[in-house]
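Next up is one chain by itself, shown in structure tokens, the form predicted on its own.
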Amino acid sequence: MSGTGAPAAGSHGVNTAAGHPPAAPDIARSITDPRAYAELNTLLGNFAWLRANDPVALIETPTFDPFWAVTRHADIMQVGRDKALFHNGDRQTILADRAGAARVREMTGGTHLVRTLVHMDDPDHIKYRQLTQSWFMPGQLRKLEPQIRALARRTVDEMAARGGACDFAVDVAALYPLRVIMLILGLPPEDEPRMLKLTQELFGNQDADLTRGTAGLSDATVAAEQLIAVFMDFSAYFGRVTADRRARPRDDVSTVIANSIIDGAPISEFEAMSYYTIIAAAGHDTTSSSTAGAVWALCDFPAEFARVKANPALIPGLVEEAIRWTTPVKHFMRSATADTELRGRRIAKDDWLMLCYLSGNRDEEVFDDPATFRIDRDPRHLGFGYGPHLCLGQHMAKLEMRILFEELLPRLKSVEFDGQPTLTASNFVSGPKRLPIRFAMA
């Protein structure tokens, strides 16, 4: 295998058995760099050259196993769909460096750190899906939803408070999905600090602005050590209200997770601390960047904030392509369980895969001038994923998303950047991470 750095013992290369070519270093670190996804105009011109021209590249770094990126939509569509050729869990689901990995094994004696939906294939993932679906499906939400739209319009009253400038990402966006999956799990207000923290160093570990410090620890170790800590934390809380839900049940997703049973006995304690930690964290900070992010593209193009202003009709739109052109989550990994091709690529088993939907969000076979934020699109995005591991809660996102909308924007008269916004560096969970704002309500 060509490359500069070789695989460590007991890791995994790639089949280059076909012997095509690697793509350039300078593409190659911009895929895996965290700091690539703050600044993103580099980041997406080497997508852009990637769909055209080796849209499963092969991606070798010194400190990464070897894998291919998948960039166009069909493919990821293709990979996503077939969970019996492409695993989850078999390998790293969110792209890891050689060293990283290793502090995991050496910490937990396996591949991850924990066991969500998203690290699970069937039988498994089928099985602890259900077992909260229903809470996530049309017909339970529209029960919630009196309950979102006071939060919504109490979001909307704390924003008109600050008298027409506010960073509206730290300020309104971290705060109104926090609180909706807050009512959802059943937990307190008072706690509502304490999670956002911990969303925030989980999604945000690889931006020195949101993580906490880790001293003494080499950088290719920082994360991992990080994330043990902040998984320890969510593992501590939600042990208390374990305890609490099986002994005082309520009508919450905390008591649906607590009191699980699956294959005939009770849910262990380290996949109910996963799921409640993949509720709480997913189920907060990919829609603050969604809604960061619509408010981000409205002020970019102010005809589109007008257009909906006037129509409160597109609003449902101006949701999809708001997450279409955040993509909050910028991938996740497969692996091969058997040897295949993929556009014409040799895949041999145990490759690795990087499912890269920012790309497939801005594919021009699929999106029409993609670079325009156009809130009249057909909403095919890969925003939230695709096949059996599409997203639990993409209905409640859109749900919150467009309420919050529907409140908001019969009062903004005008909005528009008040200072410099700014991305969080991340190449998993990212989105605006500051967003100043001056506007005026009615």
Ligand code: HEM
Contents of the next structure:
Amino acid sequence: MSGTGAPAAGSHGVNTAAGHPPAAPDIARSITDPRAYAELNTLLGNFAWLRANDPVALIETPTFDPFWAVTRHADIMQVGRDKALFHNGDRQTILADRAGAARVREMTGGTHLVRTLVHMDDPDHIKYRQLTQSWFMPGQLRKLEPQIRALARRTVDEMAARGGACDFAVDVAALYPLRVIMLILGLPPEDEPRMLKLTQELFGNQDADLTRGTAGLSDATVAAEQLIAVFMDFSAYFGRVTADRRARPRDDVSTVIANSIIDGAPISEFEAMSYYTIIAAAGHDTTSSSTAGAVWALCDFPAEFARVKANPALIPGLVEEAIRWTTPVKHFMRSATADTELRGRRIAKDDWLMLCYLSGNRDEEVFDDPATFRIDRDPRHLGFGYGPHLCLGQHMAKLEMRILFEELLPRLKSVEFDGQPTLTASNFVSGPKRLPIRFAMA
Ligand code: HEM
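What does the same protein look like in the form predicted in complex with the ligand, given that the last one was the form predicted on its own?
Next comes the full complex, and the chain you just saw is listed first.
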């Protein structure tokens, strides 16, 4: 399909009748290719070009249904906030190619493998979100602060014990958010390795280093098969958790989920499993990536390291800027429920739109010198999304990162790169994969 008005085979058509030419093939490739997110510079250049020249760009590739890439901060907010006009659940919520989407349809008869908050629209979305929302508000989280601080101290002690060199992404950042998730879900620490593997496979699903072996299959089928295998593992694990919390309720999020009542009936096994999955998965790699992103930036911008060390009141700013600068969640998709217009482009009912959070967070109209890491910015970033699907765990993510840096920075006398850091190859959730550092600690 190339702007001729002919719909892509077996797909929803984008309204090319509006006559808007598609973005250049190299740009379309870079936005969709997981590897471009590991290299980043070319991708960031392409996003900058799109913001300036084609901010709602038609993306056509041989493997994906066509979609609109929304790259400006203001437009992402406009789409994000309009929950009636732009739905999460009608089409794939995360960019999936045609073969992967077909495999999911074959497996489930529907569009999604699981049904979590990000796959829902009102009236269900608000009902399911309210089940756990109060758990994730600052007042409730404050009660957990002593336990989270104990986990942060343990994590910093373990880093200190590594004797001045480590891979911060793998040895430190990957474990701490997982421990916090295990705490709020009330899961035993001995299950940490299993949960670590499952959540990384779920989100690092496009990076060959983090996936299960599946020789002889196409890329899309491999991705779908892996997701299915991971969800089955999640399902088996959390099925036992549900039974346990129904029999023996405790003060944890798992108990809230397991005993939820929706429209007068107990939550279904499938939806309970979906709920645990999103909390376990959404709260882990995202926070690890932002935490490792902060340390990457402190190595890259030593003046900011000196500033925040001298003034711990700047730690919340460090946390916000790390989330903007890293933007671990690169995109979410929406689809239009009616014909509409966005920045002069005619969007047709059912058209698919990519909210390019990484691009919005580098928008020059909102952030001066956006490539520079500055811990005193106004935190108007889109790292947690915007609108009714705004991250449920944002207060928790910020709290746990703040506590970690409150424990780490007073002890960290120096920190620098000790080799080439690398990023995970994923167009969905990605961040530092390897972050070798040398450091001195008190
Ligand atoms: C720095 C860390 C985090 C980042 C960058 C992040 C990012 C995001 C983004 C961008 C969305 C919006 C989805 C959309 O546009 O449809 C989202 C939603 C969500 N996040 Fe987070 N997240 C983080 C941490 C967490 C944590 C710690 C949890 C829970 C423990 C969590 C749970 C969720 C849930 C449940 C949703 C779905 C909300 C809904 O659809 O109503 N996240 N997150």
